[in-house]
Amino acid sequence: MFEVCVPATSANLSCGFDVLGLTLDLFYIVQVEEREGFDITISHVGEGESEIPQGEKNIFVQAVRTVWKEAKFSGTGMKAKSRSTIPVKRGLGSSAACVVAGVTAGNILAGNPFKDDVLMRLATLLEGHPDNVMPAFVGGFVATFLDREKIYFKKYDFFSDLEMIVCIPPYQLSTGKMRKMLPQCYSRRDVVFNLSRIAHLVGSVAMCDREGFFAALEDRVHEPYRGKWIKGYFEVKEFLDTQGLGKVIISGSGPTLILFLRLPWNSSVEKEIRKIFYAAGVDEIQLKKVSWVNTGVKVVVS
């Protein structure tokens, strides 16, 4: 028996569309027990408990079988129990966490035929892009791209003194739907805008330059379009900018927002943020302080 633990991830970080990702301290944990025969069962509790399939359509199970197929492994019986604190379809990498856990567990059950680079490639092909997958594997702040099925990435430590608040609304948005909201073409001006910001943002993280990081958290590729579907996004953005408190980003494709704050989170700021969401039609908003984590997927053998 063994346990696989995978952290949540926030992709894009504003200007880094499909490129940047950050690992957060919310987790998908699955306990796996090998059994005789070929039957596979999985049960799930926690976030998504009422909506995550508990059979062959489960993303974790599909990822396990993908590894077995690649390894030409005939398979084995498996009993899995998962639990999660990662909200589903909220832009915090819940599906990527399941995929990374699945390819990791599948590889162990098959006798570890593959090294990490193969598992990373398989997980990326399943997920569609590497910005959530790679931080889930290696932890930290990650810049990554896929070229001819090879994953390239650079990992950086993130700021130790930056306050992060996730704003999780009660509604969901699918990644597929939110991708359809984006234009097919962009102006040269907008492309240069984003290229300059992403270069400055990564450099600021590498050099521990907080104000450079704040300055670079602007985007013209996805947030202006996705923001129209996320209640309160533009209002929160204006409030933080006007007060000089920090910046807000859309986590992944949303609807979760992440506040990056210059000063510690306090009750007066929380009250104003809640008022903004309430005025925008969000009666219940979960505001949670989170931290980044420097480790990705972990396996514990019991």
Ligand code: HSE
Given for the second form:
Amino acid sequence: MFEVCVPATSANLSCGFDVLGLTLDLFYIVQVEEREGFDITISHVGEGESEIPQGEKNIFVQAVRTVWKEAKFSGTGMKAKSRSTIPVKRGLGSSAACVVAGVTAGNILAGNPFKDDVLMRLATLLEGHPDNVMPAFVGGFVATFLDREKIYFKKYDFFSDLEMIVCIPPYQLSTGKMRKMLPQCYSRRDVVFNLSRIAHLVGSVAMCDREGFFAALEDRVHEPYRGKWIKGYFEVKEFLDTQGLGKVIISGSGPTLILFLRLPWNSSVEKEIRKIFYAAGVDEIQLKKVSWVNTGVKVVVS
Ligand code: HSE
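Next, report the structure of the form predicted in complex with the ligand; the form predicted alone has already been given.
Then the entire complex follows, led off by the chain already shown.
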């Protein structure tokens, strides 16, 4: 029996659309027991309990099978029990976590035929978003891309003491739908705007330049378009900007927002943020302090 634990991920980091991601301390954990025969059962508790499908439609199971197919492994029986603190369809990489757990478990059950680079490629092809999948694999702040089926990545430590608050609304948004909201073409001015910010952002993280990081957290590729679908986004952005408190980003394709703050989170800022969401029509916003984690997928054998 073994357990696979995978962290949540926040993809894009504002200007880094489809290429940057950061791991957060929310987790998908699956306990796997090999069984005789070929039957696979999976049960799930925690976030997504009423929505995550059982059996072959389960993304974890599909990822296990993807590895087995690639390895030409005929398969085995398996009893899997999963639990999660990663909200589903909120832009926190819940499906990437399931896929990374699945390819990892599938590889172990098949006798470890593949090294990490193959698993990373298979997971990225299956899930579709390297900016979620790669941080989930390796942890930390990650810049990545897939080119002709080869995955490239650079991992950096993130700021040790940056205040991060996730704002998780009760409604969900589909990534597919949120991708359709984006333009097909961008002006050269907007492209250069994002290129300059992303270069500065990665450099600032690498050099621990916190103000450089704050300056670079601006985007013209996805946030202006997706922001319209995320209640309170523009108002929170204006509040943080005008008060000089920090920056807000859309986590993945939303609707979760992440606040990066210059000052420690306190009750008066919390009150203002709650007021903004309430006025925008979100009665129940979950505000949670999170930390980044430096490790990605972990396996514990028992
Ligand atoms: N980069 C992807 C997007 C991440 O924003 O559509 C999806 O989680």
